[in-house]
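For reference, the chain that follows is the form predicted alone, supplied as structure tokens.
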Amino acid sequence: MVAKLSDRMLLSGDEAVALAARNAGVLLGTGYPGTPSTEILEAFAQLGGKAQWAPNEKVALEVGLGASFGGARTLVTMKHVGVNVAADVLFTAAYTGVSGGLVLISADDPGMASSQNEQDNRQYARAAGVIMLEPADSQQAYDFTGAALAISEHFAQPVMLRMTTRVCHSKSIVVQHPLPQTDSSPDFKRDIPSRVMIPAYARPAHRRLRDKLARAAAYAETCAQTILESRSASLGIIASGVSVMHAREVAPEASILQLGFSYPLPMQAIRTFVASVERCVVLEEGDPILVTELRAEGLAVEGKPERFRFGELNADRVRRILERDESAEPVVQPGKPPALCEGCSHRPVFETLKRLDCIVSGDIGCYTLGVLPPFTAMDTCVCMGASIGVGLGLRHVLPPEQAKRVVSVIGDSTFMHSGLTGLAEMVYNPPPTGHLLMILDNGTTAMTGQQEHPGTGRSLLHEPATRVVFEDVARAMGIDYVVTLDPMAQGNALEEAITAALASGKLAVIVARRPCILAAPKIRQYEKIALEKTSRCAASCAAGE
């Protein structure tokens, strides 16, 4: 059913995806918050859709795949590095196929506005063998989401919808119209050879996958996502994603072939287009994937110089590519660097770690800012959850006097995301000098906008949910030395706790717990509402209602 909103709206790409998912009958949205994808599930929930945060992206895709096996349309959201976490599921899901439409959103971050790398997830479509669509603006984000669900069901395959920061967060007009609907209701139908990937079943599944991709390539030749804009024959541009918008702005006279269906490629349509123009330039943000593939097909196309592989494209950079302008680009003056909030409970932690000259194995979260002045108290940061494993690796090989100074620091949401296995490693393969893990629990997923996680005791809509207690988990996994404290308490309790844990030579966990200063008012409000609801329920039960 179409959401009761205006027919014509100004929406971000994320909001457009959420609206399309609601209008196309998606029964479950699941994912892990990560800029620039976070707002999709939040908007989907606000529109009345069933949405939930998973502990991490792998679990989200597993849940989504299970829902799809049950015949439901499902949306799974994550940022580009999240696909790394979900890749184990994704590669095999391409073999198993799907029943209900399954769309995986990969929100890439070229230019690394808020990420540790700028990987180009078009590579994943080719490596895993999954169909990929790439919208260029909010209207296409809406249209392509609906199409992706239908295509997923048509080919019985998961479909990746690749967006980028600019498409996710920029706003443009969206005309709301009905989208393709499913003609079936959730229902489990047993299909063991397709869904149980033992080698005997996986071998024919791989052949089925390649057959589906061949049929998808034929479909792409004339589908609505392969868009031809015929203008001048002197210049032709092949592009996908937001590069299409830059091309239209810089070269309004050029003919453009938009590869909205960007894998598998519609090669015949591309050949026809290249033959129809005197000069053909491939504009793509990120890795030179399209130009490499087209040149391998023997097509005479131009690409971009290597320097434009880095960062986002924009109108000026596209102009330089088209004009073969090799002059230096203007130097962008750095803005004010990010910093931990005044009053943030992470501040005293990093001040103390620096004062104690600790070797700090860090992790992904707003506390990563502990690497910057005035703290400069983080020595490594690789990926979600890596603080524990990297810290343990250092402990195992460093001379004892250095090893005893190593501390792993992880946030509460990140601990739930991928810290549990690191903790298991810590217990199973303890270093000779022991190890200290600090969980900085500020009660929210702060960096991406204060979302919930299994350790907060609240659901995506901030309603009461079962809470995972970190201290209980640590003790249950074999850690006897567990300390909980307020890092901003008066006195030297924090420094004394860290010093004692390091000197003990034992495996130790310190939970430094204090609500995020920005989220604290909201958390109090959520808890008040939950308490009032519990009180009303208790009163109703007492009255025999």
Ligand SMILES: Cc1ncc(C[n+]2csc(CCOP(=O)(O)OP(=O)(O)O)c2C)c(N)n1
Given for the second form:
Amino acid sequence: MVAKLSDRMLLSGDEAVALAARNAGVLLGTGYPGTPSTEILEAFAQLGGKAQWAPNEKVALEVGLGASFGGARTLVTMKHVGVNVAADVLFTAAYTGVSGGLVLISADDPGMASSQNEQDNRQYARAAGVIMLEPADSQQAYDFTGAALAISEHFAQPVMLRMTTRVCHSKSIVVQHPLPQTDSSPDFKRDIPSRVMIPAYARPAHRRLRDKLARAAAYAETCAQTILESRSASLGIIASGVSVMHAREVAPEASILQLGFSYPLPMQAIRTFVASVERCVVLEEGDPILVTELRAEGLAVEGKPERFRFGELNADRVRRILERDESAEPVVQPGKPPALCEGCSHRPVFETLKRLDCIVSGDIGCYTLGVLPPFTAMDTCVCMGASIGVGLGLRHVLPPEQAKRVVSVIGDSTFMHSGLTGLAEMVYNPPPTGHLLMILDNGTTAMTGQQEHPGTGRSLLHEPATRVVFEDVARAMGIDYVVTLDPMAQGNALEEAITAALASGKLAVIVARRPCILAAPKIRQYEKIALEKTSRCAASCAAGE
Amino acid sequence: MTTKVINVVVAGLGGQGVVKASDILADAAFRMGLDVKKSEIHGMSQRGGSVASDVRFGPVVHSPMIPAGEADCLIVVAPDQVDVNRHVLKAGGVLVSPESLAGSPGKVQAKSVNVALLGVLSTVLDIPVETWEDAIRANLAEKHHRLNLEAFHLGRSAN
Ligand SMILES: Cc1ncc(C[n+]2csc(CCOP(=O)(O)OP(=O)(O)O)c2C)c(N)n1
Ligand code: SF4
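Got the form predicted alone; any chance of the form predicted together with the named molecule too?
The complete assembly is shown below, putting the previous chain first.
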């Protein structure tokens, strides 16, 4: 499947990462879907790599860390908010260090094309003490992925490759340069003081980490990801990620220092660069991190006005920053907002919740569109899994006549991601009025493009896997009131079920099950293929083969 | 340098093949040996919201996004999305919309309007017809080739 090395290809940043991972001998790719990172593992699997969806990002990083402890090159992918979920692993993985190269992709979304916030995950590199690289286009996504694996092995540290929506989803030309390979293969080597973080071992581990970071900073000074483009001495630009491309576009005369190795910083190279130009501007999307750190070093660099902290940068905004143009930016007419598809199984649910005047503690997925007209039937949506906890909190404190109207609504993939602990809370600390949790099981992770999860009973490549059955889970956890229904069924079943559950004052779970209409034909196809396989097996067994 | 870069925005609504059309265009430019960058925001577009994709090609392309008011051509697949996207066009830029198909010698099927509009675009770009056809074949499943090649030529001969 790997094409000739001389081949020039037109790839998205995500595809380029996958190709590099494959070419560099990554043995396991794991992650949880999330725009704009989702396509990486899908492409890696298409290229023949072993890739799997974890139930959430924390588990993904744990599995990745284990694989790395076992000596394998490993790729872990997630969107920026996924790193919040995986952060507990990340901070201490920085102490344990790794064995096989471990690269964590953080796909940030400045401008929030498809996210609930625009957090800047460069902060995580600093907070956790994790080496970070930032590619600017697909070629660098390819090259840096290979380099990140080697750097991870060199320092025995996890490496974060921070991408952004524009780098993940833009296509540009990639040449498959040869990538550094590893000659070791998985083999367990006991190393208790490095990997068992009891305080006695963690204290020296923290010192080791700081020591490694000091060496990484020295390495960054001359590495291939610290890229100097010397041109005019009158204007110098320090940038990372896609901002480098905007800078070249707008200021072709300017000298540019690209900080492709963006944590820890190559401070000497930066100092020399700043001294070599008359005016030095730091171009960074999101938080003013670089500019703050460079100023703390006593360097006279310009940043950007606060208003450019919001949203993506582009050529026009970069021009404004460079020209100190303070005029108002043109207001772009908003396009048409997305809406639940015609025939979407989430529609009747939100129509009903609205009709019943419920207080809806919502969650993240296609069904979040239930917040928009004509439904306007969602009252809270914070992060994946929050529907349950927030709903319970409301139930605990609201006056009973309001508390009785609170419903938590969660999607199937989201329930697997982070609903289980919420459900444990629900049975452990039940509100006096009871509670109703609705699991909207449309058989797929629709929002991010129809990925599988443990509740679908199919693997990343849509092959049969053990299915987690939500009803069984709810009963096993101690919920007696479990109802399954088809939200599109004729008649009033949905409304009656919700009304009855709310009136009961008990803890209730309603599983509203009906496939997403966009996914349904494919699901039928996967099921057909699986059935053919099993009957072929049965036939060959019967024939004594 | 930027003057030699050609900028094309393809816009419309989720489900209309906007991204597919921009893939075909980018691939055609790629086959010409040019530097190419293509960028769009896709996320919720599947659910019928607005989508716009920027395609840039030339000797060297830097930013993947087309600077405001610098599009040489704007293709809009949904007639009601023309107004929200017009601002990307530079003065004298070419607008291609379903109206451009009015003079086509035959009826274009709804699901291949995106490719038909590429046919219209092809008359103002310096890319040979065989390259377009190769790009169409490379980006669509075989069962859709005939319909889309037909649509492309209907668009190409509309005037
Ligand atoms: C921590 C975190 N990881 C990933 C995402 C991206 N994401 C948003 S919703 C969602 C899952 C949606 O699937 P589901 O709950 O089944 O609802 P559906 O879209 O199918 O209606 C994902 C993966 C996120 N917002 N936060
Ligand atoms: S993609 Fe599926 S779940 Fe999402 S809005 Fe459309 S039908 Fe509903």
